[in-house]
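Only one chain comes next, encoded as structure tokens, the form predicted on its own.
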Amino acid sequence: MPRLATTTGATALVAGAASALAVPANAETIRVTIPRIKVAEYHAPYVAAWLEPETGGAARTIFVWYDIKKKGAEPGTKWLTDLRTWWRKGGRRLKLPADGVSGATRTPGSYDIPLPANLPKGAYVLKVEAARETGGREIVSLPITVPGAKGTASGKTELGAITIR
């Protein structure tokens, strides 16, 4: 079951295959990392995950965390294009919300969210990007192979340790 560091409102929706479901034991996870940023008007950071075949072609949207209640002339979705890889690369033919794949922005800690079970096997970058209102834009990519991928990768300020097991 996804661990979540929070459980408040909107923050407790799941994204992604990372719903209410158990995740097998030899289930790859992808574990995203919010770091605490010490400003005086912290906003949650929308943030996505996709993945990218190595040799190229279409990208996979894992997931994408933005303000799901917001709604009227101004929707959450509005903002989507800050996360400006993502969006390029497939967001924006997205219908949202997706499934499956959209939930609610999170506060600062690790989440869990395991890769999709009908990946096929090969070769993969996975991008995790974040954009936070007031604050900055941050995109970490880690190649990984599947099945049995597994590594580690780290922002700088946006994003803490990105990690596959």
Second form
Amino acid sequence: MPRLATTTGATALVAGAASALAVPANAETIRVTIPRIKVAEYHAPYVAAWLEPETGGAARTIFVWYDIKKKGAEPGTKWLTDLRTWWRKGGRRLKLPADGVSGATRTPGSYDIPLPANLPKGAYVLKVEAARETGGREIVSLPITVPGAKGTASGKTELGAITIR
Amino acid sequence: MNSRTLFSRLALASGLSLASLALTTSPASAHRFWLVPSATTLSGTDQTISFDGAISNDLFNPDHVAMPLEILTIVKPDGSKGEMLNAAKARHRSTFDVAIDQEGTWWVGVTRQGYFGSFKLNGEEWRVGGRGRPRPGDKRVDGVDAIPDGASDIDLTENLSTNGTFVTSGIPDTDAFTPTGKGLELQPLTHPDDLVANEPGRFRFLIDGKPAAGVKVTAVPGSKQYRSSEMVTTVETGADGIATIAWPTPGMYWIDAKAEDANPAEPRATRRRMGYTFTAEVVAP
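Could you give the coordinates for the form predicted together with the partner chain, as opposed to the form predicted on its own above?
Up next: the whole complex, starting with the chain shown before.
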């Protein structure tokens, strides 16, 4: 994954904050926690979240955080395949950057992302996958029912608590 | 130009005889012919992938001889030929780059065809095929075209093999698997660039374009030096031609299918041995 410039912090909130404003008051929100990891070489992880309908069918990406600014011989999109499950489940079908989906990488902290307001009723599994340059990769699953999704799950290494409410 | 002529030309150009190439797939040899890409799954069309190729016992540990580069073909998703960049043949392995400038599934590999066997001439036994070019005085010819008139007791086996690997940019597609209808071929039900350790791989094998039962398929993960067993999985295709492989571990696999029948192209030959081999990555879930 690419070296992250110090602009990460500045751009971190753009996608989340912008879409959060557009959210109806009653829509559910996913809270994703990126833990602080004490290593000599730390890079903010690439993170993607998507919903898989429990009955099968196409996955819907809710967000993907990657180095959207890096261009050139090794653009930030090069390492999207490190989110290997997301890539198989739907990432490779997306044209990036995608409005309301693409965002810059986030530094450790908690971030609120609204569930899409137009989500059809039904049972889903929310998946959140994180992959960190020179670090690990983790995927967290959380079964939910829409509307009224509620629940919490937690990663052990690359992700902290994932909460929907 | 038909594939035989093309093949002979390549073989001549590289100083290798048809027979010596055919021999590398002969069952007597435990050596495995393999190609490994530096990545199988790509995002975008601005990346260059490096390939290593060798012939060795252990996968993918180059400990025997380098793969001849002259025989390789690079096929782009649209069917056109790709370019080999920065090629080098070292002692134990060959290496080259390919700029993946098109979305879809690429194939890099080699298709080989040849004959081996024997015949009698004036009461003396001659061989067909074998390693290297026959020298003056050898009772050996390097191809069926060189079998003289008046030869008797002709016993010939055709060797037909395909060996390669797949790289996909974006969404895996199946144009690279369009059957030619000749020999042993692969029709993936699970795409080689879409394999994951907790889902079995399912592959249909065709012979001359039709589902082939009883094809022996062997899957071996690389890096044996870091474990105690070969970890080989052997399965056979059913009546529908399908082989199902449960992956014992994530990793880069060498998957080798073998079949034999009595339908060689050459009328004087009696047997046909076919091989279809590919390298594929099985990711951790």
